[in-house]
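One chain is shown next in structure tokens, namely the form predicted alone.
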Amino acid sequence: MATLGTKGMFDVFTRSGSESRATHYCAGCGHGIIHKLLSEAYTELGLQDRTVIVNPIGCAVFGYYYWDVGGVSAGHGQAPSMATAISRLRDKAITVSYQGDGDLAAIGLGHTLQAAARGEHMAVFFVNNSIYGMTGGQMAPTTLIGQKTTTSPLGRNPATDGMPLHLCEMVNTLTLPVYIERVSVADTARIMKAKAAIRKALEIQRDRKGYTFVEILSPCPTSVGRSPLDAAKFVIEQMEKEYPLGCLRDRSAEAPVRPEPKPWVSLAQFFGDDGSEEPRHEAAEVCERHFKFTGFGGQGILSLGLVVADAARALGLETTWLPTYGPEQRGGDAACMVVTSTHTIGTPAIEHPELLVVMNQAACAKHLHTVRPGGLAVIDSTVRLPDPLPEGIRIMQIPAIDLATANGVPKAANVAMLGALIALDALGIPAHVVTEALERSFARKPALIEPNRRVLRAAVDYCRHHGLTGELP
């Protein structure tokens, strides 16, 4: 239970619309103690204004009512992924993923291990009370053998329920985590060790040294059906036998400092044509572009996106390529999204592209209305345009399929569309860079390079001959 004047916590808690100094945690619950240790640590280290805590699903879901720091709620089990995004986009943030055993070790296990495997720059605080506390006391991945819960009334049976998961040991099999320790808050001496571990995890974040994982054994009197004192004894006498306390890894002394984030620059600065000799800095404008390519399987939609992504990478831009397609090898819906940016990209998903390429009728009906105002849609001439047309966007129709067929390469309609995009300067990438990327895509089939060059040139010539420059007709 937090007390008046606790560092780094709100003076009053406004949960359920009323102000109070009482938390919602049950008497004897360890969450209140851990909340206080965490808030004291980030305050004493001078990190309060930089700290962002991702709250879980479970008993600590309302942590944002107590911690006086940045707070974000994540979907069930997804706190590590949310923390990854925050850490990468706000590199100076002290990013914390605070999770219980049901959230972290059950539905969130994949998120947990993948973030640890990548060595994401975050501190994970894993509260293990051996049970699902918020939803009625069901068996959790950490429930002990023989422990009775609402879903294992005769006790956990390893023959049918498997063995408890040891998360610290699982994370310890991975290469990149810097610090892994298991502590407890079952008595005063243990609480002091837990405080030191929490503080150390935040110090590693402050020093930009990588991923930390602290497991905290915590009593849950209500769900284990014991008094607060007996619940604490349960942690010491039973949980600690299954989950021994101690530091499994501490590489903080030799761990390298993570590099500073890539500076944010404008596209003009990136290409060096702004006439400025000023150094790049974070205050500069970020230039990010969103492209979507759509059609059906067999039209080379995904390959078209890959060529554009490769061209952007050749310029040194941050780039993502995200495909979506159905189970059919040919004929099903196919699309891909390409994001290019002068800085780290937050998500590869695109809701409203600034450039949409459409190669068939179904894709037109599905995607044309998603183009952002002022955006451009380049559509094959075989596609019938809707009536009325969407307002506020530019629409160009290009006979990409016909051009490819007329030049002897019917399967190269995607390359004809690429030529149109070059002529329209729709990608913002120099023509020779795009052409070189196209040629690299045929590295294993060099005989196809010249026929595809022919289709590319034909499309560029067509657009120039018809005065297509990307403006509204």
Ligand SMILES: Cc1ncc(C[n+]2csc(CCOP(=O)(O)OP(=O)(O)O)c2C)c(N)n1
The other form holds:
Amino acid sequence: MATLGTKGMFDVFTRSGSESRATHYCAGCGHGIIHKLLSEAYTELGLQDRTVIVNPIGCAVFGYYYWDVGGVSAGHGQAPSMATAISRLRDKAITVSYQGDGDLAAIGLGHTLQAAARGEHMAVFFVNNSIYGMTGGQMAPTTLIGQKTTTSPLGRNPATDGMPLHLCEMVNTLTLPVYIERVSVADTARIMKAKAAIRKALEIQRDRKGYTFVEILSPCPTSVGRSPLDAAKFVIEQMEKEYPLGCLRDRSAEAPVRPEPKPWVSLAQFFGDDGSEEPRHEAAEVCERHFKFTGFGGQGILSLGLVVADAARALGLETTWLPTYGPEQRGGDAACMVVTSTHTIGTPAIEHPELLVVMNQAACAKHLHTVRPGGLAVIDSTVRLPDPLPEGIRIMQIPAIDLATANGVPKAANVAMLGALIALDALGIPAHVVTEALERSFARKPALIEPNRRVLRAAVDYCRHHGLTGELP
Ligand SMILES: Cc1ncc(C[n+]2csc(CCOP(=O)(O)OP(=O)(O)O)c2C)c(N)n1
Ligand code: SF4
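Give me the form predicted together with the named molecule now, not the form predicted alone.
Then the entire complex follows, led off by the chain already shown.
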């Protein structure tokens, strides 16, 4: 593959700390040709600054070493879902999902068809080389009948391995895709047609017309065990019989221009404000705090995190709230992570919280060791603490469940815990801001405000009585 001077690509491929002008692809691999066609297309169309390519898992995993555009990597098969998010959030992005057959047609088939069924505004480039290249030549959904691979050493047998999947044809059963074409890069004439198809798909993205799917038959000399020339012949003589080239659909002329995506819903809007004048902190120094709330479903763990997130948001802090829960509807693991910050938050995921709230035994076993050194774990008194205790963190036990029950609202153990957090000043948010957020959370059930106030007050009093101090409401 030509490197220096190729439009839209880096001149030097820096990988694993070394500076190299060689790509990591095998001689005769179609990926190199397709990379070049794609970069020429977005450059010639003036789209380089707007293009974001989602790289697959497979031999093209390092696409971002070559394409001088925005690049992200997705989990195996999940590129169309990540591309969906990018396309919906970045209205000006030319979003590309670049995938091999193992990635797109095996592990990622659901993601592929769902994104196509939704008619997401993205260009999918499907590199079909009939085999898993990266992992040493296993059978793919597109492996030909009789084709030998490391997992079909006697040749693909329809009786046990089923028939090859025809992705263009499958996508063509769906209503919303705008453009579907199968091309090949096995010789020069085909490469020119492939370039035209890639260009057309990007033009459709530029014109905001919707979903495009271009399948590119591509040689993989290494895994099909042939020379580069013979691997290209294999594509022309065998793959193209199973996967005929041509345009299956082109509705680009009549497809309506898609509206710009709506702005993302902010937490303020989520909580019912119009969000138009969300206050922002102007602090010079970044102050970011990481809280994790854990227990089981039905204990109000997620609501507890939401109240804290809403309180931080009302204070003008950047805030994220990320729930996780087990598969069970009730009684399974439930947790949520809340990040508050004076500045833009990089990720809502927390590995080592500075504050961990634990409401049941299983959560204690699962999360206590994750608290960062110097951090605080506030644990319900019904939970047996491990022996020995983890070192370097503070642990406090609060009878949140008992306090809620004693005050006639057993379901409000989460609110008792919130009261303890206020008393301990564990959130760094003024007490009245937290209590206002709590009351806002009951806006649709005002009858619950008073009993929950009672539980909150009981927990604050408990902490005060036991010398657990902090700012009190
Ligand atoms: C979850 C997961 N399962 C399996 C793998 C191993 N794996 C890496 S790439 C790959 C298949 C790649 O084949 P393909 O998509 O056809 O791309 P190619 O390498 O041929 O371009 C597999 C199975 C993985 N990385 N992650
Ligand atoms: S294994 Fe196949 S797909 Fe992977 S780089 Fe080599 S030729 Fe290309």
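None of these values were measured; they are calculated from a predicted model. Throughout, rigid core stands for the largest set of C-alpha atoms superposing within 1.5 Å between the two forms. Numbering follows the first chain given and starts at 1.
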Inset, instruction - Using a superposition on the rigid core, decide whether the Cα position of Asp380 changes by 2 angstroms or more between these two forms. - result: yes
Legend entry - Threshold 2 Å Cα movement between these two forms for Pro158, core superposed: no
Inset, instruction - Superpose on the rigid core, then tell me if the C-alpha of Phe293 is displaced by 2 angstroms or more between these two forms. - result: yes
Inset, instruction - For Pro348, give the CA shift between these two forms in Å, the superposition being done on the rigid core. - result: 12.2
